[in-house]
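The chain that follows stands alone, in the form predicted on its own, written as C-alpha cells.
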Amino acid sequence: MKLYKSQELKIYNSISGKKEIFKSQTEGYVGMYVCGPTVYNKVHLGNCRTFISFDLVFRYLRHLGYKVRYVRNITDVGHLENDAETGEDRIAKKARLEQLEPMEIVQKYTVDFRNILQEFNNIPPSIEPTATGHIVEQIETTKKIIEKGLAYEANGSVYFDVMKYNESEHYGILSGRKLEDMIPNTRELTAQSDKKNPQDFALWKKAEPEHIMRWPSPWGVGFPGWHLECTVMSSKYLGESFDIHGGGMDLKFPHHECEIAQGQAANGVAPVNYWMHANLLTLNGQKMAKSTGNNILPEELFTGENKNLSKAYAPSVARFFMMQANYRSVLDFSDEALQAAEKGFHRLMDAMLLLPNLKAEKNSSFDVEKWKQSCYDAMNDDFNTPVLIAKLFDAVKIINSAKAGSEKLTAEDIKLLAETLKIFSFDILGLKPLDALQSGNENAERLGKVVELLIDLRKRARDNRDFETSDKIRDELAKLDIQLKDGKEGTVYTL
C-alpha cells in the first residue's frame, strides 16, 4: 500500500491562511511547479533555501509513493530591474557589464546555480524549462487573454487589465490585498504613462532601440513579461490547474498575484491548489545584502572565506542548520548557529555508526514503533523538520544509552532504528549519507582506538591512585563532547 493512502499530510496554504489536508488532483500523482532563479547572478544562501525547502518537499512527496513531476523554470529573460515594469533587463544589464552576449550570462549563472544544489544534494527537478524557449506560447497567452477583454495594446506593449479582472476576480486573493486600498498608494510614474491604471502590469514589452533581447509578435518587437512566464510553462506542464505552487515569501506579491490573475483569465480556472512560501534567511540578525558586506556566498560557506564565518562548513551541515526551523519561519544564519548545527549533525551521524555494533537484548525499553510514526506526524504537519529533529535526537539519546547499558533493544529494534534514521535523515531530510559515513566510519575507527586508549590510561592511573591525571582525562573527555560513564564491567564512552 502506499504510504500517503495512511499518512495524513496538511499543507499550509498561504491563499487561506490555514493548514489544510493535501489531496492530490490525480490519486497517486502530484504536479509541482516552484519559481526558479533569474540566472544574472551567483545563486546566494536566501535563494538556496527556498530550494532547498521544496527539495524537502519532492523528497517527502515521493517517499509517501507519489509521482511527483516537479517543475521549476529558468528565468532568462523579461526580469528588469527592482522587479520593476520599465528599465533595464537583469541579464541584458549583467552582460553589458561582463561585456558577453546575453546568453553567456545565462549559461553561466545556470551552470553556477545547477552546481551548487548539487552540493547540497538537491534532486533535479522532473522539468527545467526556460523563459526563452517558450516565447511562442507566452504570445499566444497574451493573445487569449487579449481576446476574452483583460488585456490591452498600447504603443507596442501589452498590459494585464487590472480593474476589468477585478470586476469579477479578486485581484489580491493570495496578499490578502484589495485594489481600492492599492490606487491612492500608487506612484504615478512618467513611464507607466501607456498603461489605463497603475496597477495593470506587462504581459509583453516593447523593446527599445538599445534593447538586446527581442522577438518579434503581433503588437511589434519586444519581450514577455516576467510574470507572464510562469503561468505559461506550469499550464504547459502541469496543466491548466494543478496541486502546487511554491516559491520565497518575497514572490507572493506581486508575482504569483499575477500569476493568479493571469491563469484565471487565460484558462478561467484558478490555477493552483496550494501555495507554498519558503520565508527569508538572514545574517547574523540582519536582511543579507551584498552593499553591506552582510552577505555569504555558498561557496564561501564551503570554504570558509568570509569575514562572518570562523572555518569552513560541510553542505550537509549548512542544510541540517537550515532544517532546523520550518520552512515558514524566518531563519538567521550566523556562525555560532553553524557551530552547533554541526555539532548536532555529527551526534547523529555519530549514532547511526554506533547501531550496528549494539548489543541485541531479548526484550526492548523503547517503542521504536511509536517513536517512528511520530517521526511522520512532525512531516505530515506542513513539514516541520524541527520537531522531525527533535525526534531523530530522541532516538539518538536511546541509542547512547544502549551503549552504556542503561536502555535495551532487541535486534528488531535496532533494524527498525537504522532503516528509519537512514530515511528520515537521508532520503528525506536529504543529508549526504555517502560522505559523512564514509568519513565518519574511518574517523569513528580512529576516535574508537584514541578513546580507547585513553580510558586504559585513566584505568592505570586510578589504579596508582592518580586521581589527578584520572580526572583531567574524564574532563577533557567531556570537553570533546566524550562522555565517560563507569560501571561494574567497566568504563564505556558516549559522543
The other form holds:
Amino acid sequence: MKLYKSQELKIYNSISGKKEIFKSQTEGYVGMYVCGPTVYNKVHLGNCRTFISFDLVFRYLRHLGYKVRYVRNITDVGHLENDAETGEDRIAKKARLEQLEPMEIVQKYTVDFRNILQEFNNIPPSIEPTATGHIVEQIETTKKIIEKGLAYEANGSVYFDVMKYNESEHYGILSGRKLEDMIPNTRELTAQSDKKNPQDFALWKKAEPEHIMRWPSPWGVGFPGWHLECTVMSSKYLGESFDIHGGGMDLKFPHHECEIAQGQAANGVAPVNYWMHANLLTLNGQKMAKSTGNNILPEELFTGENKNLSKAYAPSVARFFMMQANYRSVLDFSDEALQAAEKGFHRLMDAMLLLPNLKAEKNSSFDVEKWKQSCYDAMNDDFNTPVLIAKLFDAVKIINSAKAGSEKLTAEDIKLLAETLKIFSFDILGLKPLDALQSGNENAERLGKVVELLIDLRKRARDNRDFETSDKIRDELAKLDIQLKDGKEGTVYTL
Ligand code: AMP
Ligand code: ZN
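Since the one above is the form predicted on its own, can you give the form predicted together with ligand AMP too?
Every component of the complex follows; first up is the chain already shown.
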C-alpha cells in the first residue's frame, strides 16, 4: 500500500492561511510548479534556500508514494529591473555589461544554477521549461485573455485589465491586498500612460528599438510580461488547474497574484489548489539579495572565503542548518549558527555509524515504531523539519545511551532504527552522508590491513606446518565472504 494512504499530510495553503489536508486532484499523482530563477547572475544562498525547501516537498511527496511531476521554470526573458513594469530586461542588461549575447548569459547562469543545486543534493525537476521556449503559447494565452475582454492593447503593448477582472473575480485573493493599495510608485506612473489603471500589468510589452530580446506578435514586435510565462508553462505541463504552486515569499505579490488572475481569466478556473511560500534567508537581519550585495554565494560557503564566515562548510551542513528552521519562518544566516549546525550534523551521522555495532538485547526499552510514526507526524504537519530533527536527536540520545548500557534495543529495533534514520536523513531531508562515506572508505582500508595481517599469520602457520591454524584462518575468512587465493605471487584476497 502506498504510504500516502496511511499518512495524512497537511499543507499550509497561503491562499486560505490555514493548514489543509492535502488531496491531489488525481489519486497517486501530484503536479507541482515552482518559480525558478531569473538566470542573469549567480544564485546566492537565499535563492538556494527556496529551492531546497521545495526539494524537501518533492522528496517527501515521492517518499509517500506519489508520482510527482515537478515543473520549475527558467526565466530567461521578461523579468525587468526592480520587478517593475518598466526598465531594462535583467538578462539584456547583464548581456550588455558582460558584452555577451543574452543567450550566453542565460546559458552561463543556468549551468551555474544547476551545478549549485546539485551540490546541495537537490533532485532535478521533471521538466525545466524556459520562457523564451514558450513565446508562441504566451501569445496564444494573451489572445485568449483579450477575447474574454479582460485585457486590452495599447500602443503595441497588452495589459491585463485588473478593474474589469475584479468585477467578477477577486484580485488580491492571495496577497490580501486591497486594489487601492496596489498602485505602484509615482516614478513608474509617469511611464505608464498606456495603462487604463495603474494596477494593470503587462501581458505583452512593445519592444523599444534598443530592446534586443524581441519577437513578432499580433501587436507588433515585443516580448512577454514576466508573470505570463508561469501561467503558460504551468498550464501546459500540469493542466489548467493543478495541485501545488510554490515560490519564495517575495513572489506572492505581484507575481503570484497576477498568475491567479491570468489563469482564471484565460481558462475560467482557479489554477492552483495549494499555494506554498518559502520564507526568506536573511544575513545580518536583512534579506539576502543579489541587488544589494547582502548575500553569500554557495562557492564562498564551500571555501570559507567571505567576511561573514570563519571557515568552509560542506553543502550538507548548510542544508542541515536550513532544515533546522521551518520553511515558513525567516531564517538568519550566521557563522555561529552554521558551526552549531555542523556539530549537530556530525552528532547525527556519528550515531548512525554507531548503530550497527550496538549489542542487541532481548528486549527494547524504547518504542521504535512509535518514534518512527512521530517522525512522519512531524513531516505530515506541513513539512515541520525542526520537529523532525528534534525527533532524530531523540533517537541519537537513545543510541548513545544504548552504547553506554542504560538503554536496550533488540536486533530488529536496531535495524528499524537504522533504516528509519537513513530514510529521514538522506531520502527526505536530502543530507549527504559525507562523513559516513568517508569513514566507510577508511574502514575498508583498515579491513584490508587486517586481512593482510591474517594472510601473513597464515603463511607463518603453514611454514611451521601448523595446517590446523592456517586452514582455520582461510575457512573463517571464507565464512565472512573474504576469499583467499594462493598463487605464484603469494596470497591474494577478494572481498
Ligand atoms: P529570482 O532569481 O530573483 O527570481 O529568485 C529566485 C527565487 O529565489 C525566488 O523564488 C525568490 O523568491 C527566491 N529568493 C530570492 N531571495 C531570497 C532570499 N533572500 N531568501 C529566500 N529566497 C529568496
Ligand atoms: Zn513564476
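Residue numbers count along the first chain shown, from 1. Predicted model, so just to flag it, every value in this text is computed and none were measured. Throughout, rigid core stands for the largest set of C-alpha atoms superposing within 1.5 Å between the two forms.
The rigid-core alignment places the CA of K23 less than 2 Å apart between these two forms.
Core-superposed comparison between these two forms: the C-alpha position of D466 differs by no less than 2 Å.
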